[in-house]
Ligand code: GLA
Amino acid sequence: MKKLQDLASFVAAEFQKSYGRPPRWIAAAPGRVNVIGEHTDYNDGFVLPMAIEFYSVMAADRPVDGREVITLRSTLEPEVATIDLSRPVVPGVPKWGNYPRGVVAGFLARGIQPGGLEVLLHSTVPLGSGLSSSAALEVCTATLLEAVTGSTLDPVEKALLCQKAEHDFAGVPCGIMDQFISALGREGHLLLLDCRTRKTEIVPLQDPSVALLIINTNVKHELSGGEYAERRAQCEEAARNLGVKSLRDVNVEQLEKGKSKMRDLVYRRARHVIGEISRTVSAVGSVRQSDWPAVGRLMYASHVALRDDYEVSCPELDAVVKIAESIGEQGGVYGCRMTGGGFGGCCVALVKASSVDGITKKIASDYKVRTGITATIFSSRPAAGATVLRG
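Can you give just this one chain, in the form predicted on its own?
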């Protein structure tokens, strides 16, 4: 994996190939993995993500002809995206250009004029794996525009601008976690985000004896449609049944008392969310104390609730967790769970750093035997958030 400065050098060279001169500005923003706190964000709960050492990187310079157009080229996509600043910015084609378009529109709405640019994008965040390649692209665009215009946004405002870009231009009603961690991540730290107040707290994860493994199952099941919206509606129904604004306002005892007021399915959805909020807060305490077995137990409990109560897992995710359990603490695995929206994508495992290679081989071989699919596995330390590398 290229370090950030190596990545910047690579992107600068690619920019030179594309545009015939070196770039004036280079910015980067990371993808993320959520350590614990799944499907809690839209219930006003807590999440505990970390930035990973995979980035979207953009290099840019003013166009030689001085036109008020932003030209976006990508090392990953054949089509060029353009944004004509002389007219209102609206969604268009190619689709990947809508993420930057939405961010540019957010800057223009604040009276910040980026002016014409020629841009080259490169990303090492695996696409379609649930590691937030879209948020990395949005936050990278915003960070580049900050460098170009000399206008520094408050990081929370920047994250919310990027979230709005995804809602309005990509049509994805995402929560706030992905953009927050990409904008506010800090090297060597997890980020505890309170999704109600939007307050953040950095949580050190600097013990060299542990690492996080991210296991991409390389499956994404097509859903019958509306699964995310359905879960959200069920949580809202549970909150109404319990007479509260959101499930954040309920503890386990109150849920049990109110069980008779709701359908069993709705009760189980609520049980996951209320338990997950509690597990996330507990995990923060255990991380601070470097109590890795306790963190691991909470991760396993999270997966069980996501599988059984929230029903967003799938056989491939379950297979990874079972393999991790079979390796056990003696083999170097403290805990493992699915991460992200579910029905495919990635698992995250907390492991002994000294055992990473052996665990990676074991999970890869056993997963291939069980599913016939080759997993993509990598380890990451908590990485730096968005940063300007040149300019």
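Show the same protein again, this time as the form predicted in complex with the ligand rather than the form predicted on its own.
We keep it simple here and write out only the one chain, dropping partners and molecules.
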């Protein structure tokens, strides 16, 4: 929390520099790391993410001149984004402005008028790293607009509004996980989300003997590249071939029986998803029992399926997992896997808290030797979801 308060002070000072007065509202929303349950959300499956202590933060005030325009400045981008509320809100430039634009459009579609605003944005969520910087920005915008308008949305509706912003304004047909965890994260807890019923269950992760390490390969991932949409379509094809609504409705035996009804590629995609849904459910049981070696094995199995069946890993992510495996449980690593959409971005590792420093050094140096790239490695406790810090 201290970190967040410091961040709020920084953003308030930046707002003052840009607009010449203190902000009236400040809102924040976290990024996330997914512990397990990858590429299952758009298959009606389970996911087990946690919010991380990295945030998108917005400070705002009404414009002095009363204009019906939302002006957004960012500490990270040189261009100013504007949203003219007297016209239909559509995607535009700069590109980063499309996330807030999409959220504003969602509020307007519900008949909630945000009114003119001057906004200063700052984010500590690494961009394009599979830690949901875009969902954090969307949920932060929605949380700010709730504070500004006094209209609090149901959290599920809020997450869906933000997901629609990503679909319609950023062109990424994402699932529901990222916006959900950014809106609903709970300090000290993982969030088990049933993406079919949208019911959530909090799972405590408070054992001081373990930590989650996030290893950023610093290879950028870009989900609008088409592979994500292609995977989604292949899953839908598998479900159609099996005569079910989604892959959630199928177990391994049913998949094996139906194998001849589908292309081999589609079969492998489905095998990952079906396996991953059951791994996620098992992982929750193991986390609840503090059976860390079991959680670690499930994480490794998840990575293998993502690499070989789902084909969304990349050599750098595989290198991190190999290094983690070579350190092994004796060295303090229980498990490791790629996290998020894939094709770059981050790995998540479950490790012994007492070994964090040694593991960090070893992964950093071996990764540099294998790839020539410098990784960024940090740990985070499970953080709280979106919050209004002022206003």
